[in-house]
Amino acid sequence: MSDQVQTHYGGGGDLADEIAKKLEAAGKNLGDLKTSDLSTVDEFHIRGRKATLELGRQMNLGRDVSVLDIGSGLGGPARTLAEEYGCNVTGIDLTQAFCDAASQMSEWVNLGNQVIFQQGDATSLPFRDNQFDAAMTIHVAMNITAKDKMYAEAKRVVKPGGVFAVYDVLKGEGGDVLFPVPWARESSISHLEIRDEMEALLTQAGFEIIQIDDSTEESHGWFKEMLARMSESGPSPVTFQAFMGDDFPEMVRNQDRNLSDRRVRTVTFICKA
């Protein structure tokens, strides 16, 4: 199953390397890049920074505090948090392109000194007992059928009263998903739970939950404008489709049923450990 995932999302050749060529060629200039002109391509999830953003102010972050990102990809979120927080963050990813990719594109905004990546699993995470103070994974476990080692693998590592915060796609009520969307082309890697299903995972893996948001109206109005903009004017020349593929316009265009009809939910989860 992994390595049906890492071809998924593994891209072809270098892509960190593909990026630049897309970035210069759209004018920017990698001596000066901010982390906000990557987001297109590196906040690979729905609505993007902002989403990121308000999972931060969430998880009360600050200056030096240590935070797990699990499955991290192009480590956007990780960029992110630690230039508006001033946090460390330890990203981990199963596909090693994307590690690699995102130790790079560090490099190109000055924040390898506070953002590290490393390729390795979720459910078994190489990590000592209460290494961090906060965790985080955002669309990841829809990839994952043992959810609870998962979770109880954030539990081992998060330190007492620390805080885990997970921002994922659910099943909805609407119906079967409409694939391929961009977890997964086809039904053999897409594993979604419902709100209650997640709960109890949560649960028992240890974890007071504190807080849940169901987002899901926003993403429906951020998946329209992404095709409102794509049909005006065509993919963004630095975007997702650098490494999903030449069917990501139709992932798009099947989420936006997807959440339209409610087969799939947006939903956080702030947890205490």
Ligand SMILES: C[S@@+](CC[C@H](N)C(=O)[O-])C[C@H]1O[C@@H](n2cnc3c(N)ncnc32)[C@H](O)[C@@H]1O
The other form holds:
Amino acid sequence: MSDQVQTHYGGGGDLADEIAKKLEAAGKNLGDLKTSDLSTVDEFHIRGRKATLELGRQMNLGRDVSVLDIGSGLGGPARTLAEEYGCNVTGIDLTQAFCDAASQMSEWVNLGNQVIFQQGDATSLPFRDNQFDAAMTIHVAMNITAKDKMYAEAKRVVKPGGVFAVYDVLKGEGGDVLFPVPWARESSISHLEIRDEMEALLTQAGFEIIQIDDSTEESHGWFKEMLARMSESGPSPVTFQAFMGDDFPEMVRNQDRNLSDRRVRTVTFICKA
Ligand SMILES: C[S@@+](CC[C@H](N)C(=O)[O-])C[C@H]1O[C@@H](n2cnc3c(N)ncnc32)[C@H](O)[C@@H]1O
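Hand over the structure of the form predicted in complex with this ligand; the form predicted on its own is what we had up.
Then the entire complex follows, led off by the chain already shown.
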């Protein structure tokens, strides 16, 4: 199952190199990149950089705070929060190709000393008890069956009283998910949970849930805007299509339907360890 997940995301070739070529084709100077120049490709979740900044505001971050990003992907959220708050972020992700690209992309924007990435599994974290001041996970648990283990591990590595922020795609009430979607091409690696069950899982792991926000309506608007842009000018060169492949436009169309039918929902949980 973890092999299937890595294959789904891993693509082929050198991802950082591919992305660098796309950025150059879009007229970007690789010697003078800002984190915001990367956000259309490295903030790999619904509502992009805006959602990351929203999460950061709810996490009480500051200079030298240590943050774990579980399922860090290409590292966009880690870099955005490191830049915005001066915190130090460790990213862990199952997909080696993403960890390699994330490290290279951090050098491009001079954040290599504030963010580090390593390969690993969210359900078995290679970190000490109470190692981090805070943790977050954005659009990751959709690929994980053992969510109880994932959240127990997050609880173990975050200091008592620290924040754990979860922003995920949940199962909605509107019927079965239409595939392919960005996290799965078919149902075998898609494991969505309903909101009540998420609350139970987080509480059973020992977290106190402080706030819950449902952003489904805004998420649907975000996909509608992406669809409109794609039909006007084709997919932008610097998008998730760079690593997701040619069925990315179909994923976007399905997500438009999935969100409008409430087959899926996007929900944020802010928790205290
Ligand atoms: C949709 S991407 C989100 C990446 C990143 N959080 C972001 O928002 O840009 C999902 C990520 O979860 C990772 N992932 C899936 N299952 C995982 C697991 N068991 N442990 C760690 N990472 C996992 C994938 O490799 C992928 O990078």
